[in-house]
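In structure tokens, one chain follows: the form predicted alone.
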Amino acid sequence: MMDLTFTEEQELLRQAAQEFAETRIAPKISEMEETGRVNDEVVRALGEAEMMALTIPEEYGGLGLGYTARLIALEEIGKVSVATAMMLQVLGLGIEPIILAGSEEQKQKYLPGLASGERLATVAVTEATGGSDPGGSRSTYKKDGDDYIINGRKVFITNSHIADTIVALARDEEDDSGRAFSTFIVEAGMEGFKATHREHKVGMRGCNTGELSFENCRVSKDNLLGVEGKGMRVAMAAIGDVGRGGMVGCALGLHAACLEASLKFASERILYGKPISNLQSIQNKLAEMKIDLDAGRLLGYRAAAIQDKGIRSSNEFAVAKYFTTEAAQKAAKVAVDIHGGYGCMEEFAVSRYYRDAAVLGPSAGTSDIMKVIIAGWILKPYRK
């Protein structure tokens, strides 16, 4: 029987990223809003913190804590801003490829870098084709002597515009077959890449969402990542484990977000001289939040407790994503409606926990294509 109880470094952890997320997010949370930018203090701060090292191995400068600790970390981050929470499943999901599919030489080059925050990463596969098909994928390369040329636009690409790491895919141009997809490690400032039309979303604000162009990107042959031809298994691996787990942490912390500031409303609004909290549909309300919460949970971290034990989890976090992504949706409408009125005004954080709630589902793939994989699955015993 699996124990989904967290050991004492665990706890610790979730005690720190909690500290962490109320002393150095908290106070910078309006200036997002306000801008809809990235916060440099913030950023430093998770880099300082270690947050960006939790599954980068010891020996390249992490904590080597595994994917657990990253949820907990996540739901912790995300409860106080799940926009910066997003941000920093995404640095995890550009860094997870390299922990995979590198070389001695690229990990020894990149990992300790990304483990401090020198470095931040992202990972570069949907394009306006449409991200749930990545097989689509219409941006090209081809050998040029010892070089790899790229070329082709990214969109939808969180932290486009901060990260200098960029893990990206591209089809083989020569391939006829078209299913000959390889990942190359660009980099910032190299010619022929640039970070371009910025996106403004509507939550998530301090979360940076952009496009990236790659035209005549000229890629050393030492910036391949994996093996030739073989870059989507790569890439699909990182998504469907890391990316998705990454989903669930965004997606609890919010939905836990949701709850505490219901209780606490409810608790304190009198209507006809009593907390709403004494009545019976509120208090339905609530408890269906709260056992949602606790569903997402368990699923969220038995499918990172199987991933730390080096077996894949791909499925099970594509049950967990869909299940509390939809759930965080659904508890930021409710709490909306116990605020009443206030729901709707800004200073009242359940207004903006609504807006980053839309920006869950679609990320790291819809609801929808969820349910496809799942469906998958389950059916795959039964087809002969």
Ligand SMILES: Cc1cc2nc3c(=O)[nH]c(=O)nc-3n(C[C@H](O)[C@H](O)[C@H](O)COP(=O)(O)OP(=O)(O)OC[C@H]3O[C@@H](n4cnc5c(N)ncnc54)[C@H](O)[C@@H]3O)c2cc1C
The other form holds:
Amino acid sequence: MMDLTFTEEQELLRQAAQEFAETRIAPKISEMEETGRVNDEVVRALGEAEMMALTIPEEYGGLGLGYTARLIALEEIGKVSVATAMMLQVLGLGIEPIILAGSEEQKQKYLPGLASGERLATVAVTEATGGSDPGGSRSTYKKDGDDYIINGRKVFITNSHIADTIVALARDEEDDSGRAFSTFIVEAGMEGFKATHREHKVGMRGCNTGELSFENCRVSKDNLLGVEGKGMRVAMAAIGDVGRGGMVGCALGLHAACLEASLKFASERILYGKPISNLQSIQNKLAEMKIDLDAGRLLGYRAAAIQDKGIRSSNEFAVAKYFTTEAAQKAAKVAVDIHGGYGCMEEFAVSRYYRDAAVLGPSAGTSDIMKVIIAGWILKPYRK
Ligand SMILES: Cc1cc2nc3c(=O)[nH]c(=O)nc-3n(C[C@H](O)[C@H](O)[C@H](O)COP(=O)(O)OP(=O)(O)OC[C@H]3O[C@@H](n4cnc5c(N)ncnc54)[C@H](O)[C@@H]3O)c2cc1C
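One more: the block was the form predicted alone; return the form predicted together with this ligand.
Then the entire complex follows, led off by the chain already shown.
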């Protein structure tokens, strides 16, 4: 029978993540908002609290708790700081290709440090030639003895300037089909690799997004991840399940925060001699936010439960990612509306939620792309 409740272990994790977010992240939010920079203490705290270890198998220093656990942690952290949840989501996304396709040596070398937070990861796929069309990526690699030489530029990369373990996708310069992509583990400090431009985003200011440059960057064959020429599959599997799943966690957290702030404000704001929560129009807005939040949770946790059974869930996550990010954006707009003029003022957290919500859409694929994926999935049996 289907069980839609958390286990005792998951509930304890939820409470621990909530307390962690309120005590270790909340006090740093205004500094992150003002500087637009990642807070080092927050990164350290995430490592100490083993938040990067959740999906890493125990034999490599992780907790092996799986993807439902990850979603729970991201939602709770996202309630307090969606920027921090976004940073954590991509730390996990960078780890996933190593879990999926890494050799035993690579797992031994990288995963323990990534679990403890000593190492920080990211995935570098997107290029200026179009994120929705990763096949259009122009970055190249070519073989040189036992090494590979990578050239190219990646854009919009989360954790660009904090990551030291970068899973980068490049195409085989010598392959005429244009379809031979490989993934490489590039380490910060390798010659020819540089984090360059830092973006200034409208929201999620406490997580870092920027560009990476590869100029004759030489990596050894030991840094090739998985089978040469099959790298696109590795990158897409990680983004499809873990990348989309992570964005669902961010969206659920933000949505829950919007609802909580709106309930509080509507109960305290007095108009016509009574709290505005007495107005039916306000009640309808609150009820709709709750309906969407619960529907999003069901979709997200369904996909994570499938993933925890070892079954690919990128289609289910496409449904959940579309629904939860769109719903969170709507919730952020309604939350600002419920706050009236106060919603436009920086002292009120909903103004931050509104800016953060704007950034939820593109990462791990836009809503248009989610619909392309969902249509492809449901039409598959009808294709002749
Ligand atoms: C905050 C943030 C963090 C990110 N982090 C990372 C990261 O860590 N690593 C990484 O590799 N990338 C990252 N990205 C990049 C992200 O994956 C891309 O932004 C996304 O895939 C969209 O690509 P694009 O921005 O080039 O838009 P485009 O692909 O140029 O899309 C432009 C518009 O065309 C629409 N469109 C495109 N194709 C279709 C289609 N087939 N049908 C209908 N409409 C379509 C899109 O929906 C969009 O509205 C991040 C992006 C952001 C904003």
